[in-house]
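Coming up is one lone chain in structure tokens, specifically the form predicted alone.
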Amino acid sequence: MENKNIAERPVKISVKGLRKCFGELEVLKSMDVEVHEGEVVCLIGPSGSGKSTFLRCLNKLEEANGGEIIVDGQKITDKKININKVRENIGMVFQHFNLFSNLNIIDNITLAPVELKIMSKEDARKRAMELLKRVGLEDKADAYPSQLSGGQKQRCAIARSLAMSPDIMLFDEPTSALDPEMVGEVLDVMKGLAKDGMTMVIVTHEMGFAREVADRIIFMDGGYIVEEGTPDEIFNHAKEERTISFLNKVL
């Protein structure tokens, strides 16, 4: 029944006919995608499948060569948008942590909001103590990124997106960097975000957390979009030969 009150809820991102090439190479062919608020939507597919240049599209860090991508009503693709505000809306989290290594975490989770002038200094330290503590980390809050592992420097590059309080979350393979003994953390972090009704987009190639968190798992091989639907449907009953093979190889 979940996914029938998903699809009743507003289109936070909606995707139709999006085209990107990379000179010669035409990476996404015609993708058409909606994400519902608050539903957790796993692409999973071959590298060098576009999930990640797909996923760098919703916040225009790689521009569409064609079609259209409206998030929370603001077209992105219309060139006139002032994108920032736009990110402003969208937390992302990146394979590679990307802290800032000359500022303690604190620092560096406060540094967006006070710069913005979306909080005062004040209420920005404030936020920014929930958040590490939300994932576990408040004690490292003077620590630099240089003293953590690489586990803790994903769960604050998550409280760092969080700072900005984004309606949507993009997780670039927030995991692919990282120990196997750290996975876990990470994935934990996320699972809260997902209990607590966050709309996110994650590319993942951790199939038991996207069969335990996602709503939707979209399946991507050549820039399409192969097959979609419930984990149940794609893990356990795909219909695409191309679907099958693949879990084949990582189940």
Contents of the next structure:
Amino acid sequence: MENKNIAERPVKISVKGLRKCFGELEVLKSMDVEVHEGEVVCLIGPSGSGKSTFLRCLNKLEEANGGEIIVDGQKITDKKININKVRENIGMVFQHFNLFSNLNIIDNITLAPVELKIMSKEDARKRAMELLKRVGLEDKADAYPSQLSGGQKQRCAIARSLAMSPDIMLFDEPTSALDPEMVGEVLDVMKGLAKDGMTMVIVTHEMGFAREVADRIIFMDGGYIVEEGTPDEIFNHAKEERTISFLNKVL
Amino acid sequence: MAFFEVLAGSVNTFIAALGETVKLAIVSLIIATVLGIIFGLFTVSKVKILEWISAIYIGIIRGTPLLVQTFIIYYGLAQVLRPLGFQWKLIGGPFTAGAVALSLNAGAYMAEIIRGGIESVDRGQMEAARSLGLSYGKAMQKIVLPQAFFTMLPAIINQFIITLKDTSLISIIGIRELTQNGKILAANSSTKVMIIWVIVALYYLVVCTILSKIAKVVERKVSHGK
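Next, report the structure of the form predicted in complex with its partner chain; the form predicted alone has already been given.
Whole complex next, starting from this chain.
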């Protein structure tokens, strides 16, 4: 019933015929995806299947070689688009956190809103403290990234993205570089976001998380979408041979 | 002792000459740093033309001796541009020509140091900054360059020391810096040649040692801040 609801909501991300090559290698071969407002989409599949590349095309960290991508009504595959403006509205969380190592935690979070003149320095600090509280790191405001554990770094990175108040959040294997005991704390923050109605696209190997949180699962292999559906459809009633054999290996 | 007599007797001319050496080094290094940043950024930019310009500049400087570069700038340019009313004399004489040659020379090496520094910063830092909506320039300025700076610092200071010593070559176009001063004194007292050149060496040694010591302190300071 929830899903019917989602399909009627406005489309936040629309991808049509997306192709991406690295030199001779065609990594994405015609991808079509639509993501609706408040929807949580998890991309799963073997490594090298193009999941991360697809995600990175959505905020133009990778330039598409063909097809069209519309995010929030803005056609980002258009050469004339001001991509910086579009990116302000798309948060991204990386596998290796990528916290700015020359800045402390609070400055990591306030940098973009202050530099882009979205908030005054004081407002940005106040907002940053709220966000740190939300991810459980309010006592780390003055620490440097090198002093944090992996899980703490990733929660801070999520707070940094949220400081721009994005409508969309992209997660590129956010727990893959974490020690097992720290995966939970990051997934909990992400679950909270999903519950608050954030539109999220997540590349993940955490099948339990995908099953619990995702509205839709996309299984990719070899640069194609092999199969997509609700967690129940994919995890319990997969139709494609490749999906079944992948899930057999990871579950 | 003859050594101390000569040392004391020549101190006035050597202090004046040391002033010229240091002035030449400082002016050249400031300009070289600016050139280094510009061409270093050109090298890592994705704009092909800028990359080429930078590659040609660095290639020519690295592939030719400083002495020849100095001659081309001082004698060569003077001859070619004289019909157009250009004269080194009018814009500061050999000092300006020497500073131009040294700046261009050190600038190319600084560009390489800065390129190396930028490339040593994890690509994810730039990507994270861009993903937040910061422009390439802002991300460079706020995130990548400050991080690159720490890595580059030892190499930059090393280049400072090299350039300081390279000022010696500029003596050839008639600036009375340390080496030229030594040459003049040695010519006038042919019995004390060894003493005079040892004194020249000592002046360089003292300045370079002080510079290295400062470098060590600065390095320790910034690595603390990190």
